[in-house]
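For reference, the chain that follows is the form predicted on its own, supplied as structure tokens.
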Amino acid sequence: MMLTLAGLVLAAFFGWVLLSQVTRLFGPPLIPTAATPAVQAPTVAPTPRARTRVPVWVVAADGTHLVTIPQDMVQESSPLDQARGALDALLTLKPRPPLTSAIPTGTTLLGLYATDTGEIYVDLGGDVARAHPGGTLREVLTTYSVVHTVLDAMPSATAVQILIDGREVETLAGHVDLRRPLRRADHLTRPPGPSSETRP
């Protein structure tokens, strides 16, 4: 009976030293507890992006010339999208009268390429000549609609040509040679008058 109760006190003695070690070697041994909630992080509210003013050009109120209207629009960090954001403001544009767009309504941009030396091609819907009223002064003014407002949203480019459903084109309506990359026509254009607004 004492060997036994020896024996009893031995193993017991053994059993706490072999806890001990297992409990150092891996810590204390997991006992359910109630689930502890997540914590969620905090809610952090997105940086707002710079904005920025660029012009873009609409037939002045007696249909001779260029003018521009400021439209607002997101900064964007490259020049090539800077200047797709201004050409996407010019195909959407309502002007209020007297002024008036260049652009034929229903008028899409399909693409926008740069080339290395800064040649940009601006590749339009077949809405911009199926619905374009014709006429030589009304045909120029479309063209530098386009090519000024690209040109004033990334100076670093140096000419555009107007593409048509992704073809090189001879002209928009009949007048103005569209086979190769135009350059500024100033001689187009006036500084913006009082009335230069857009719809609110």
Second form
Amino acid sequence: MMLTLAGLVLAAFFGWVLLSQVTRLFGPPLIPTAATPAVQAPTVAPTPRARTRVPVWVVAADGTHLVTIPQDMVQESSPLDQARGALDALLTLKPRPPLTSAIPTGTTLLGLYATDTGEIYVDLGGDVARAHPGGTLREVLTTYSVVHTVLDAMPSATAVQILIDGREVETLAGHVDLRRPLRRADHLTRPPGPSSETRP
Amino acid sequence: MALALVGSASWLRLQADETSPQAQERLTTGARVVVIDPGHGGDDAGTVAPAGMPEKDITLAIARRLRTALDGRPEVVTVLTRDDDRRLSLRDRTALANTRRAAALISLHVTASAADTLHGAEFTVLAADDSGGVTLESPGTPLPVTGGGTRVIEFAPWDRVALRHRDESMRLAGAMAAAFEATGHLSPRGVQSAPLAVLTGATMAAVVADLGYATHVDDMARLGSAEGQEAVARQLREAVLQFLAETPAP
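Having seen the form predicted on its own, please provide the structure of the form predicted together with its partner chain.
Let us now look at the entire complex, which starts with that chain.
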């Protein structure tokens, strides 16, 4: 009697073991839990790209000088790409009054090229000339807002020549000589004032 | 240069006052040529005030008045780069002054600003610091000449040759600034320097005269009226005569 009872217990144990193994082999997949994570493909968390502040030049409240508005932007690995980013910011920037943009509305960047001697060629769409309001001073400030923005974003560059629609031009609106690369004109610049902020 | 002249034969005709017997006589007795350049023209209106004459019309009107104001002076013969509403390239305007061996080139303009409080005339000469790092003080190159021997020839980049005349240009600009300051019509900016295209390649004293701001109401009232234009022409006349008096003929 005792032997029969022991045999039944033993049989039940082996039956439980067998059943649990069969269920594990052929049953539904286990649902991963936090305690027992399932094996999964390794994921790479996005690394935030380094950012930098690049000065963009706009017209000061007095209408006679240029001041900077620092723009927060991605740190590009290529200096030329950094200059492109700065120019994109310059062309679309809407400064908070009394600061004003020297760039005519609708001006587009068609291309940006560098020579191995440090000269940068900025190819702008024709609206920069067609929409320009004219006047010697305003044309001077438009030209040098481009020149200084590029040279600040790309310290290895030495001079900037503006092209329009892919061509070398005499002037933008009848005054400043654009037939050769231009260097900085620091007498046109002023340190940034407290109102150097952008309008969202 | 030669190509520019051939391509611009239409404006190379002599202006009436330069071909007159009186002008020819003055030239033979040492009078010097002053080229007056009315900025813009034709389909290039220049800057346009919200209510007022376009820049091209103001500059032409004052250029004609300045020519009249100088007419009859024994020491000067005037030439206008344009005497009607036509477009001229800046290169052609400079070339005309060079071919006339002018003592002075005065390019008349009206400026503008984002700040509508700015007013008054201002004068710009070619910027010396835009010479691209090339100095004009070259030692020169000795070249053989007919009959034997050598002559030292100094070479300068064409687009920077005007820097040779910077001192003269500053004197002309200074005379203009003084004339306008005397009547309270000088901008606080006074005399400036910038790489302006019409000044590049000029082989004489050369100044861009911005006679006022299109963005200032009082300036436009002055520049748009006959009385104001006459006053501006008189101020320019005094400056030109003073400059010529202080500048020995070459």
